[in-house]
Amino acid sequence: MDLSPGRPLPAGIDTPCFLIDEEDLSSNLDRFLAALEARWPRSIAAYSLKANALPWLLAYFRDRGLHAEAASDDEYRLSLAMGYPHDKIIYNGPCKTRETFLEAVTRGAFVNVDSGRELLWLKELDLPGSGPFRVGIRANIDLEARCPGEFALGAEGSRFGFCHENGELGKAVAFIRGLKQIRLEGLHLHISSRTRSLAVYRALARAAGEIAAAHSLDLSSVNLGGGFFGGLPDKPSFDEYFREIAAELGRRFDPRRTTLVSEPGTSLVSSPFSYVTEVTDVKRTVADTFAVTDGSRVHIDPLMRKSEYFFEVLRRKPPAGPPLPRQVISGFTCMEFDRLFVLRDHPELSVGDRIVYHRTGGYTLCLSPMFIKHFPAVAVRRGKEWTVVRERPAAEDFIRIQSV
């Protein structure tokens, strides 16, 4: 579909909104398919649903044969809503609930334990008669004393899982394997990293195979969680991630054997989507000159932590001036600090100028707060077809789900 100012978006879709183009996501899925199925053939690929729970996107991933990968409740819920039948989903995280647990323990999802109340809860269903269950364990690393700059807050640590090197993991293993109805087939290994580098993964696959050999586990699954980059230039490939991981991996574990579980997210579903905003006014200052928006960075950079993005700028007519030093782009919240890039060297803006930032599906509808303005619209793209899979909620959809 042209973006072009002036030509109209999807019937009922008004800017600031989201835009999916199915091709480019399909090829995604495609390229991380085949890389995964080629280096590992025993393998799981589970969505995780943390990266962007647009039911259409769950759907999707449904019907194209994958797990889902739920990190709470209420996710776990969702993908049960969704059609995702229990043994095709992969529940993770420390914000289970007792309920979720046991329920999904005994109706066959693959469930990692995390924390201790989880031990305790496994011991509810060791009893004479019930079972057996199967389930995975997830480990804490050192991640910073194996890969020296790579885990995502340095020195502090990660608090998922039990800790290895404390020997923490080893009590957790020793507690499982005294329940008679619980088997232990499982480990789960997922951290955050600053780089997402193959060295981090490499590290993440010796780790298994240590914690393997350490406490003599036969695995019928290592689960190396997600957090690969997708599609960029001067990035590693699907293909190079799991070759790394197969590598090291097979040094311990037989491909015949032992399934190899990736969790997908960002990597798939970032390309993807475009967020398509409207110039609405430009003001001069003392201090600079602002383009304001209808679009705004909470709407794709909830965390505020973005120094660039992937964007272009569509002009209702050729310029008529000189280029400017420097232009404000603006969000259209009241705070101050909703301020988006600088746009620099470039003629002036004008009202109903389009700028359109790709590489926007990673986690901004997640965390994306319906602050001044409700959750922005999203469409699907197939072909030259669009379909609306979000509308924009009314008044009355908010006060219907905050009514008691």
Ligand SMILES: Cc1ncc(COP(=O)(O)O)c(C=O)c1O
Contents of the next structure:
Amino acid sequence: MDLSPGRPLPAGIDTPCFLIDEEDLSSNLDRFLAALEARWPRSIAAYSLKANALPWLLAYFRDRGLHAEAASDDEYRLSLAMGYPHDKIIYNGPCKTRETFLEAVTRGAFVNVDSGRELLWLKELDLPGSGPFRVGIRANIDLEARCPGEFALGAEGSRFGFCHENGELGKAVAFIRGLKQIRLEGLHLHISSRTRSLAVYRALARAAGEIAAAHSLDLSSVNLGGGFFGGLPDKPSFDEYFREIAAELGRRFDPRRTTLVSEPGTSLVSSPFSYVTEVTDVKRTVADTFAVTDGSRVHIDPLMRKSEYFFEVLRRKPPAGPPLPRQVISGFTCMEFDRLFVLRDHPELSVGDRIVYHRTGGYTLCLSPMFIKHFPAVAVRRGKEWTVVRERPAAEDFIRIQSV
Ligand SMILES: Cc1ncc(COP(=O)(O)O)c(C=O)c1O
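Taking the form predicted alone as the starting point, write out the structure of the form predicted together with this ligand.
Every component of the complex follows; first up is the chain already shown.
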């Protein structure tokens, strides 16, 4: 579609809005699955809902045969509502409820036990004649010791799963072994790194082997989670990730018996998303030149960490006048710090010019609050056709789920 200023966007949407390029999404997924299956044929890819739980995406991944990775009772229920059967749901994280935990384990979802209370819930299921039920366990490893400088919070350590190094994991394994109706079949090791490097995945695969050996685990699956880069030319490719993982994992596990589970999220959905905004005002003050837009940092940088983007400026008219050293591209909200980036050495922008942010919104779309304006619409491009897959909520939608 032509996003040139002045041209209307597809019926039903206006700026600001998110656009998904289906071809890009599909080629990301093809590359991911091809790499995973080539390097470890006995494998599962589970889409991580937290990355972006847009129902269109959930249907898309379901139809391409992926499992769903749910990290809360809400995501678990949403996966079911979107047609993922229990045996295609992986249920992770500390945010489960007792009711959904028990249901998921007994109905055949793959549940990775994350905390002490979940061990007690498992015990409730250990009744004669009731099982057997299979589960996995999430290990907490000291990634910073294995890959210095790479763990997301440095020496502060991860808070998820049971600690391998201090013996908590061993105790949890012994507890589960004491339950007659429960089979410990999976080991889960997702961890957030700041680097997403190949070394991190080698370390995770090595840790899986160490843990299995230390506790004589007979595992049907090893789950290394998500956290991969996706579709960036100067970063590791999916093939490099799975080549490294397979080389390390193959030292301890038999590829014909052990399933490699991966939980990609951002790596699949970030590159296909764009965010389209329009300039609504240009003003000069004693301090700066501000190009005010109808977009906002609350939509694409809610954690307030970014200062640069892959952006494109689309002008209504050919630029006139000399380049300005700075124009502060600002958002629509009343927060002074809603400034997206500084456009340097460009002729002055005009009302109606469009700024399109590429590779943006895939993750943040679901993190943004409904602040001052309702959520932006989302449309999918398939060839020359656009389909609106999320409308901007109207005032009536906003009121419907609340009481007055
Ligand atoms: C357990 C688990 N799996 C998968 C993911 C997806 O990670 P990403 O979106 O970086 O691929 C996360 C993200 O935090 C996670 O916590």
